[in-house]
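First, one chain by itself: the form predicted on its own, in structure tokens.
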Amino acid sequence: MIPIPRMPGLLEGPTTQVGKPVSRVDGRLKVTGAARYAGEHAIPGLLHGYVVSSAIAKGRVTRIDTGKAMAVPGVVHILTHENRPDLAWLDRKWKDQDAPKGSPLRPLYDANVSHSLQPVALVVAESFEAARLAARLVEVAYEAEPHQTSLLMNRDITFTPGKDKGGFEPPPAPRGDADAALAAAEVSVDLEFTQAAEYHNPIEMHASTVEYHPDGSLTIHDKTQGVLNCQSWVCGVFNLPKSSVRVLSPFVGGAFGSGLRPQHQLFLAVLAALALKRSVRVELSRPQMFSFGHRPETWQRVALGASRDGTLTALVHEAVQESSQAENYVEIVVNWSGQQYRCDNVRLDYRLSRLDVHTPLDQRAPGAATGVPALEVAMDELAWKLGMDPIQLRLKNYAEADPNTGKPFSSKELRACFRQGAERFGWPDHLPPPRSMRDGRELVGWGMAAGVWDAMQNPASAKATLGANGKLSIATASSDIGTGTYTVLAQVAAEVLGLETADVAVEIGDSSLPQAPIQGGSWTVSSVGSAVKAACDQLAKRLHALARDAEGSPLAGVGSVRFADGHVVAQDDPSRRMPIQQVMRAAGLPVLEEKALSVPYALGRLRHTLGTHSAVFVEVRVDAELGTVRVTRVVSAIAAGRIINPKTAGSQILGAVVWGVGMALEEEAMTDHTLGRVMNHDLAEYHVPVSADIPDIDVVFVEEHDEVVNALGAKGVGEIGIVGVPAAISNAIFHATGVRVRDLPITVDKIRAGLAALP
């Protein structure tokens, strides 16, 4: 291993905030309704636009008749193609910073319809109601072309993408023959699978209200993960200066990757209010959520090849995921495979078939939550067939170093994870046969899986002001998406200041605050943390320099200090203190600021491979007269490094993992593919887990230390607690009933097919 110089500053020994279960900052806001999302701020005047939506899949407008709608008391204006202001005319005026290689849509460009429910019109009136009645009497005549919608249907006609999108990296060069291996294997499987579409459903659907001042510039709520993103699209696409737009978005009511990018309402509702020089809001309804960007259908073939003895000869991923026709929008789903396990001869492949669609959308661990169960299910098949702890199987191929890269990883405690995920569990030395274990008329099944996940960094910037009161404000443009962003970061700076949580307060959310990164990736406490731990850094220097100066001070001449109490303390002499506020006092100053930019240790990353690691822990119970399936328990074991805050990572896993249950078991996009059209497009039948499914949760923190990740030691959490899940639903079903169901959701109807096909 190379080693790494010790990063200055990592916090160290003790800690009196970080790593408190402290509860959510801004959960009383949230709780009494205070906290306002971006389509709840009342703006005197303000206007109501409803989005007409196209209803073919591809073709053009060939009329707009919007005498019916016009005559609705209430409405002011109809914009269609035909009547929109002129707009940016090159591709990269569309482009947003999570956009990938191909043209972007524009909606109300042209007559063009590229996929069902384009925007084709918005209606604006002085009431919602008037908006949304208008919207319905607009007549929209089409000559509708031939689509494409299946991706099963359309597998043999794709290709190869490039780096196409930020932060993707083609599957590595082959090592080794994994065909030949494969071939020659003792013992082998060789799988397909298959994975719905699924769309984003968080609880506050996309809304835009976009205030119109008489200067002509703009004041935005957007829901977004990224207030920068979003002004910086705006003005490329509207041609505005920078300093005529300013984002709010300080509170987002879930996003999962639906709001990484600027979605059409925001375009709309800007366009309106530029058009009409009043106020509008732009509110997609629940069907409207399934017009844009979705996790991708995908097909995978997993090969494994072994000797009798557990070790992998040979490792074949496959992939073919949909893009949208103008759009390369990529995942990284094959690349884990080459790295999570040790083999010599190892084939990855990955393409993308071009469907009449919506250019896909990041969602929640994205590529990672698609290959890596397939690879863990292929892992489950094969350890049976050798007759193997699936435990034992992944430990006797363990990755103690990155197999795709050579590169040692900055921390790796996934043994751990399967150590105590397996002890808090209950798992055997060895399984019962499948089908063997039965209560009443539900069989009952357990089953596990491993999960990885990258451990990035962005850089970012923060500012720290501290008052002469000792309160401590912190300020970076950064978003809290439902993670607990305000609270941690909260508790960084007060760790870093000695203060409590509750003495910081956190400003996010806003254009107009130092850069962040769009939230997104796992990222935020790597990136924005950092960020704030350097300007709090900078703040405890001055301070120190401060107390040190000041007249009778009894830290005169003190070389090293900490902060504890609200005090500046001699490190070697507790006794040899002074308040903060003493010291502003004595130096004569009302405030002290510092801002700080963070930016990833370059060396140490491209030294090592950084990721997030985990063991999921499943039981099911599946009916055997009527296949249904009820999840009994889960125990996720996740290593992380440091946990800032084990409540709120917690919940991260929480949610997580009842995402997972619901990719294993319920979430599918049902396109009807004569009409290139999504039918499920509403709650009541795009089914998604309610309390009732789900048990309770067992999360369990690996204590895991890493000092190249970042000066935090930090990792994120909000992917990998999703990974593993639907492997292990998939293999304690099998375990179960004896079942294999390798196309997800995994629904009652196959179940049961499965069932009767048994001998």
Given for the second form:
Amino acid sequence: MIPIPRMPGLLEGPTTQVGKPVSRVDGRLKVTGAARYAGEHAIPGLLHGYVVSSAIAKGRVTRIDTGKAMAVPGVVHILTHENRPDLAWLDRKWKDQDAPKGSPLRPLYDANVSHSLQPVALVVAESFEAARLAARLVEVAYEAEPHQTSLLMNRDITFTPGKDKGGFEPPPAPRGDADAALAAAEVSVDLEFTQAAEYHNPIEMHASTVEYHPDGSLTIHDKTQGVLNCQSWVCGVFNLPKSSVRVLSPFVGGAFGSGLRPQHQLFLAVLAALALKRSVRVELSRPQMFSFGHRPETWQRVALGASRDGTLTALVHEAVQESSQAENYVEIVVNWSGQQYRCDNVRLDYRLSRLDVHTPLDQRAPGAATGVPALEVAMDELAWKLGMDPIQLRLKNYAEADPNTGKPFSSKELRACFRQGAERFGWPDHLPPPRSMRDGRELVGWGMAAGVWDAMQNPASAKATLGANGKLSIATASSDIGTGTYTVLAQVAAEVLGLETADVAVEIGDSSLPQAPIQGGSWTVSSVGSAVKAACDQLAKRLHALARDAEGSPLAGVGSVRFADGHVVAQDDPSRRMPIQQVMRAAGLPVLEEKALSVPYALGRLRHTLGTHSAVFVEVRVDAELGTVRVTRVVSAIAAGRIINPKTAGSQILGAVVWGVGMALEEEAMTDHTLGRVMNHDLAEYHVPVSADIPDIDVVFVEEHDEVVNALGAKGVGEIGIVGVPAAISNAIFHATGVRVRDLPITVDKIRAGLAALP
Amino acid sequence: MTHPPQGPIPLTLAVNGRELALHVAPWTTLLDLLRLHLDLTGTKKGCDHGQCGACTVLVDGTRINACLALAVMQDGKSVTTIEGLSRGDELHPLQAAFIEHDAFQCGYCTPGQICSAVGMLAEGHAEGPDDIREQMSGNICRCGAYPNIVRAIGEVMGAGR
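Having displayed the form predicted on its own, please output the structure of the form predicted in complex with its partner chain.
After this comes the whole thing, all chains and molecules, with the earlier chain placed first.
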């Protein structure tokens, strides 16, 4: 194959700002309470909306009596499907950037109810309290129809989805004959896994504050991971020109995927504001945070065959996930299994089953956090059956190139993750047998697992403006959902122009700024960071030209320069230098502005598989009688290319490990299938990890050099941290107790049942 | 300082050192009073059910969930919110430690975490990291910054000894 040309504009080391553990530039605003989130903008005359949610899972609204509710002092209006203003009727008008194939939900469109807690009315009042009280007094009569909300009852009624969502790839065609090879294998495991639905539950509940201006235009403060997505969606649904709708989200109180699609509080707030020609806020309640998007419930089968020396000879991975009746929500669950290990006989199968639920939605590492743990538990079970160390089994079948495509990896330091992670954890050469380590009343166990996620990139734009005072401003319509975007963009800009990070101001979360993709998939640094670099590169070029041409310039005729300490410096002679501010003064320019569009390196991406990798090591302690689990140690070794900021990136991994603990041990949406409704729809009963559940977590970033992924060589770290964790915990619990639980979350009742069944 | 009446019941309250004479509705929570009527939005609403701790404030120095406290029951009391912790530009040591240790990501639970930590340190029952974990478990951080929160509080706790 012809070698591909080197990526243009690659950031070369050593770096001064990039790679530094800079504290968050938005930190002061957050610790003083000065950062304002979507539902916190005070607007004179603001009305408050409260949502009335459907009490049935499927059927029709037959009557809505608003008499008592309207009698509450302060109530202004109640919107229902009977009195709503005209709305777009074409499905495509209701599509957003993250919408899968199908018909998106249209709140208050007609009398139909397709899932429990679907909004059926919006009460609008002068005060929040009046709206909340009146919402309870709206009387809704329904004609219920039989519903199906259980995946396990419907897992044989499936269909195979196509390429039904952006970023989704159906499983690759089978290679070899996996089923025959499995039957003939010297050693094999054949396992079923189930996993409960999970809800994102960011601590900021979804809220939209819509400011209605006298000219009919709107300024919308929304909880979203994509201001442009919301802007174009609102314009489509309400038939408004883009010039009339500005969406802002400078601060987002967590999202984890819940803000990828415009949610119904945005729709209802805009609907009310336009109908009443007043400013309106709609904030969901915590139970209503269970009324949209969730990580789908999943059934899986993983079967592995191997020869006695540990060589994988057969791999089967099948998955069935729930979707709604109206949309085909899909995520990549099984494809990773064909990519992680070398195996000649592989069959991967992915299906959906339609239920009467709201459409699922991407949640941190969608698909990988579900499929990879099943594979990694199966690998552990195979290792025990073979009598092999689990790391050795993984190294034995290590994929040097992507077995799904035959393409090389742009970089893959997973071996180093295994080595450095094992060293930090103190992983022994020979793991003691299961149920052999005891400390008082606790059984102690160690487990490990590998993880993988894609290194994606989307087109993005950014503007860089240099002021006469030498300060730089960066602007792009990206967001910072807590990932550290403000900070890393400032570091990238400072790096290119030889400034301090503190000299760079970053403006994001505004639909009037240059285009950026929705914030998800770990692609923000890759996409938006590259755009910032490109804009700053252009500024650097102009500064170089201006410096060379300045009268009496020490840089006259200098062909190659670098930027350091606020100066333009000759590459070969550091004594020939000129302050940036002087360059601009000499050119008579008060500001210098450049805008750039950055696109993925297509040729490099075509020829390679690009991904992040991890190895996770966990220690658990399980009470021998009670079956309670404590995670007492975690080491997470991550290979994700260049790390722009080890402090904020480290926090991404910490947080994702916490998510992995939640998935493994706690998080479970429990549906009452008689009612078709999640019963534990609050934070007292839907358990998420609290501080007492989380030990100190050791994060190791393994050195990884990548010249294909993007000009920064950075792959993104938002998702990879969760992927291996549930499997490592599950494997450690087996090692501690001798009990395998293949039904997430692994709660006390399941462990106790397993302990009771031990011989 | 007088605010427009929001209800029939008179109430005097010191908020971050300022004496306020208010009229509130009997059902208004301290949280809604702070956020909606006084525009002190640093105190957060994460569940409105006393389950997440995002609304933690200090009333007469004791940490409470503002969403579970009716405003009218705070008559004559002194409330400190996140906005009242720093002195001008000078951050409270816990605020500075939270920044230094990256003890937050999205920042939404952060004011509640910091107010809760101020209250916890005043209670004086925490000796080490395990105590901090236990006594801070009423404050959920969905971003999962717990290890850094424990470090930040531990540093301030150590300095105070």
